[in-house]
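Below sits a lone chain in structure tokens, taken as the form predicted alone.
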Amino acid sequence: MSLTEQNITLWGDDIPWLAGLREKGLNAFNKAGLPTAKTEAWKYSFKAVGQTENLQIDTAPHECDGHCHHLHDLPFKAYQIHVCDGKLHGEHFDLPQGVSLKPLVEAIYDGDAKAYLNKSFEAEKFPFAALNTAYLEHGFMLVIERGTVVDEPIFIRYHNEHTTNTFNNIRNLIVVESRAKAEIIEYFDGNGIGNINNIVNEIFLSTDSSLQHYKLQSESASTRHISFNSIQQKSGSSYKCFVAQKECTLARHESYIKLMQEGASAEVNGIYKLNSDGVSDITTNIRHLAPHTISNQLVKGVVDGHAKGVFQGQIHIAPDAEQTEGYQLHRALLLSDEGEVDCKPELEIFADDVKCSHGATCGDLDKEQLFYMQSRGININDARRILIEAYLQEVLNKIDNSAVAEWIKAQF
């Protein structure tokens, strides 16, 4: 039975707007259908999708065996909230005064998940978004109230208990309103066996606003994770993403981002480090709509023996969009004659004044600087794990949380 033939119950079927949504988005899915090689946007990585005849949708009522019930043990202080297969955890939370966050299905009854939900893309070009669309019922909506400054982080934990075969769907809606600002660190891990994870976040940022945004994708090896971010920013707004991403079958991170209006910037960084099969895809696509408009992203991946990784990013400029800056760049150590990187840089510009620029690199460990510090005593893999951290700290640099960035590099 595939995913789209089960006889599935949701919460909310009886809301007119929302039965339409759901129906617009399993129409968008079946027309676009799951990506072949003939899917633009997912040539490189779409095999790594797999068979889904055998999933099954979750829309269970949430159960775990207490796990996720403990704090995460961080080396920073933190806002921790939990969502545990798929389903946020618990009633009652503890943040600061001037945020606010209930769970998707409360927003859509009270009526605030309305004027943001599918707003931010176009569910035909996205499959999986379109898909996450049609079951959409599990999620949060997390608002940062006008001119507050979140003094922690607000950490998300998403963890799969002993799901086997599970098709999950989490929506989230995350509105930094004007002035506000934020760092939100979201976390993946758990031990479900061949789960597909189908996460969709739009986020809105207001005049003035500012989001930290740090992913870290540490699943079980036989995890597909598909991520989608969808991001429109107003005037001088501020978003940094950084995004590490771990080996499981498939783990890929999309980034579609809107600057539309003047002075909204747009940084995307990441890693990912691959030691044996899997896949890891980082898509962007940042659209330039308004003059004065700033993007960067930097991007490197370590690859050793049949791994993939993968990136492509678009930068677009639209034809009143002058005076913008777009820059990217992504290098990839391939350190296997079995490994794989594919590389898709893409420049779009319609306006004149304009600064941008592309590039890619790829290549394996410097063979004289091993040999140097073999000379001095270091073992051939401790040399080596020298010099792949020191290769991937420029990017961990960018992380303006010392203490987050000391957390992820950990990870690796």
Given for the second form:
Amino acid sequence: MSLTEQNITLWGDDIPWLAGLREKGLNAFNKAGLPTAKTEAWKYSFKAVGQTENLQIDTAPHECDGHCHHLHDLPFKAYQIHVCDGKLHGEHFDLPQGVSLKPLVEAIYDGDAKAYLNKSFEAEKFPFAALNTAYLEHGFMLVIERGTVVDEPIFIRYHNEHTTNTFNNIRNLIVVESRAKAEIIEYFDGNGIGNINNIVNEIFLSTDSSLQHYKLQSESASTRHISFNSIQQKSGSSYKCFVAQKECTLARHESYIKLMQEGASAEVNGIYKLNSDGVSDITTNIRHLAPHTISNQLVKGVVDGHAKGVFQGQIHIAPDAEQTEGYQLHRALLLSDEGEVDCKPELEIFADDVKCSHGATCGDLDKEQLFYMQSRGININDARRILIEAYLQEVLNKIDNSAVAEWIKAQF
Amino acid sequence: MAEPILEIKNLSATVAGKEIIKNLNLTINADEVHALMGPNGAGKSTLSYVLTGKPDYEVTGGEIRFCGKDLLAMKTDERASAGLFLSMQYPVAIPGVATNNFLKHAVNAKRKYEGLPELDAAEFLKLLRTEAKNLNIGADMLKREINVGFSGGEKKRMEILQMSLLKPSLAILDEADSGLDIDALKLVADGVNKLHNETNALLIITHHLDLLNHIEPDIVHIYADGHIIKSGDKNLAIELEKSGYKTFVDAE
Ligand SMILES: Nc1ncnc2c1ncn2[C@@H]1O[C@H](COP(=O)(O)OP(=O)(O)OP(=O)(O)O)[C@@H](O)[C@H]1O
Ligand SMILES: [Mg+2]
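Moving from the form predicted alone to the form predicted in complex with the partner chain:
Zooming out: every chain and molecule, the one shown earlier first.
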């Protein structure tokens, strides 16, 4: 069975606009096909997608055997939401005033989703996102209402525990209304085997809103994690993303950010650490479409063994987007001869009055520093660990919520 | 007779294929303070790196025993844990590593080697505070990244702080006096003198008599072209201050 011939029925296929949307997604995917060496946005990581013929979409209803329970050992308070084996757990959620969360199908049924669904990106350019549209059913719509400041992070745990060779498509809509402010944390874990988890977040930030988006990818070694985050920002809004990727077959985090109005700002920071033969891919495309917009990116990775780290960062500055700033830096520690680091910065600047920079470094640990530590009695393994920790700390320092920063750090 | 701490016999070593240490002999016993003086580029720092086992410093001949053990068979960290300490001429900055954390790692590494339980944060801070105070090192500096942006003198005081915490059997001080103001020189010398007793020894590499007036040497060596050309008591250093190296080197 191929990814496009699943012979399944999806909820709402009798709703014409929804069926039409899915068909559009399928057509877009069929046109693009699975990424190959020629697919520019995938040229370093397409191989890691690997075998897809044996994958199946799981249509069974969600049955929970207790694994959906809250994480009790989180070192901070949070509103917890669970997506178990690709399906949202529960229908009612314990959330504060001004925050609403619904299963995606309910949001479609209620008419809330239509204005946002598939509105933030061009399907033809993103094959897996197109496929996600073709199968859209699972996921949620989260709305932070006008002026609401959410006091604690909304913690979404995607836990894939019982699935094998499953193709999980999750589609989320996140709407942050004007002057609203929230932190969301996405945490991916579980022992599922051979799955592709294909997640699309469409995020809409209204005027003067703010969203901190933290993500920790910590899935099983055989997982292929493909997440596409499409963010649209209105004036004065702020989007700040921190992505931390541990090793699996493929962990791809793609950000497609449109700074559509003046004063919008976006940040994408990230760390990854690989030891064996996995691939981490952080791909960004930040589009400055209005004057006085700012973007910042700092990504640092550690690559050992036969692993591969990929960073592709595009900064586009539209003709009228004067007085914009776009900065980007990718740095990697390459600790083995067999490892690989690929970095592709791309600047497309059509305005005159801009401040833009990009940079990339790739190197080994500093020998003088290692010697200095060893000369103080610290053994080589500890010395390396301390230096790697220090290396990644610079990016962790970008996290505003220190409890969250500590939690992420503890997993690395 | 006092126990030998360091015994160097017929040592030769190369750096980047260049022979820098040539047939060097030196024995340092417990309780002794040795001063090593010699012109720039003579190979003094090279000796300190050979002793601590820096990569790329290749021993091509001879042997070194440290407290009875074959030093050259030990890794750098083992040498440190066994009681060898080098206050470096150019201490290394490590961005991202807080000084107090670094020091805690070092102290606990040594305790682990000695089979002692590691110190927890509170115990370590107590120890650190006392030692740091003696060297006039404030809490702010301990919170900063190790050696990052430290002034020359601050770096040297930080080296001596590490020495005080690690209590080595042999401390090699490679130009510990360079860049120090008059008060700091006194603090550093006091720190060294406080450590020194009949169970340990010091090897002081310096260009200045000043330091040797604060830390009295038992033996002064003149070192040139990779080996010791003359040894004597402190008067040798005084003589050297007046005449310079030329007469000694020419007499070779
Ligand atoms: N990595 C290296 N590659 C090439 N030459 C080196 C290297 N390290 C040291 N040397 C050379 O070895 C010689 C001895 O250097 P060393 O630093 O040991 O001198 P020193 O006696 O400590 O001098 P100073 O009093 O100036 O500190 C010098 O000529 C130096 O240039
Ligand atoms: Mg020197």
